[in-house]
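So this first bit is one chain, no partners, the form predicted on its own, shown in structure tokens.
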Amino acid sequence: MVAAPSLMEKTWTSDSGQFLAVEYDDTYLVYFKPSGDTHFLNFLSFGIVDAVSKTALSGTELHEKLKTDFSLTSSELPVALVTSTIGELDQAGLISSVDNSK
């Protein structure tokens, strides 16, 4: 049996056109119009949101990118804060895993 990819090694997106979102001091309110929900994000989740609605990453991929576009360290941006984060706006609907088997 082949283990489940981890969040950090699946590859995500996000349909840019299915959510408008308004930053209002340093968190982002997001309105997602599947489900008629408005999140307020911080800048760490909107900045996973966005990066994955111009271009599909993994979570490795993101984690770097992250650290590049706010300027933190690997101890300043942990792994750990990343994959929980991605946890939480997966099941939230946000963003979603892109099937790589095919």
The other form holds:
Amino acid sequence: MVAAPSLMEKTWTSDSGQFLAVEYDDTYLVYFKPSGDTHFLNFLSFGIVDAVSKTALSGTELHEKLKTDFSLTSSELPVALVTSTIGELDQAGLISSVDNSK
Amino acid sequence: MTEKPILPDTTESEDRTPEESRIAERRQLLMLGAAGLPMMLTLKASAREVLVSQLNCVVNFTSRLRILVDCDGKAWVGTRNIKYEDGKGFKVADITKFKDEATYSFPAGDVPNNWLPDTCPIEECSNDDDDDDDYDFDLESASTELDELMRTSLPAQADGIMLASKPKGKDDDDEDDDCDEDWIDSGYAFYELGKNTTITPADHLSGGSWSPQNNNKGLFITLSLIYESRHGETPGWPGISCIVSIVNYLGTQN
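Show the other one: the form predicted in complex with its partner chain, since we just had the form predicted on its own.
Entire complex below, previous chain first.
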């Protein structure tokens, strides 16, 4: 039996054509067309959406990229926080796992 | 006992560059995130619901609104009453005052047929009793009927023929009230929306476009749309912001 990949192991992507985003002071108002919902994202959650909309990335790759992009250390950006944020974005539909479509 | 601060000390923030301040703020935010603060929030009311809520607005009248419409499709909107009596019609003086003191007026052709008066005078009332045209006598027809009269001896038939050819001059029409200077029984329709009347403009939509109901409220909606098309959201017309919000909503759907 093979264990399902964790959120950090999965590869994530996002279709930027499905949402509209406007920035207000490091906060992003994102209207997601398929659901009709509007979300407030901070720099981290929007950073994830923005990153995977350009290139599909695994959770681990994403963590590294975010640390680099935002000049953060691993202690400042814990893996657990990235994992939980990925889960929230996945639930909202703003990002989706490539693995799910296989 | 001093309480331990939750957030890092930021007293030195005045010495930071904007970029350094931003990074510091982000670090604080991440600390809150690690403590359980969500990194994203979803609005309870979705954007779709916000849009549709524009359709839910209502117009409430805090005082009576009355609308006078004439046969040309002109309309006057005000608050004065116009006295009406059966058999006489509307009091002319009241109509004049209503027009003079109307808050809004709409030019000819603005009011659709649905709300035009049931009866419209064919011609304006004239005091010129000497006008030959007022005496409507068909000489050719009368001559033929006179010939017929000469050929019969039955009085009943003669009466019938005479009645049929009776000229319709104004001098003979004692029942005609059209020229009553104080009252007028045709040419106007008068509508009233009472105090505390509530109108839901969306009730006058059908299939995503306006379809005003054939009643007093429908007339108000019709005039509201005309006002909106000419003045936009300019304050003054009752409930104009509600109308505008729906017009804008419909615009997003097309």
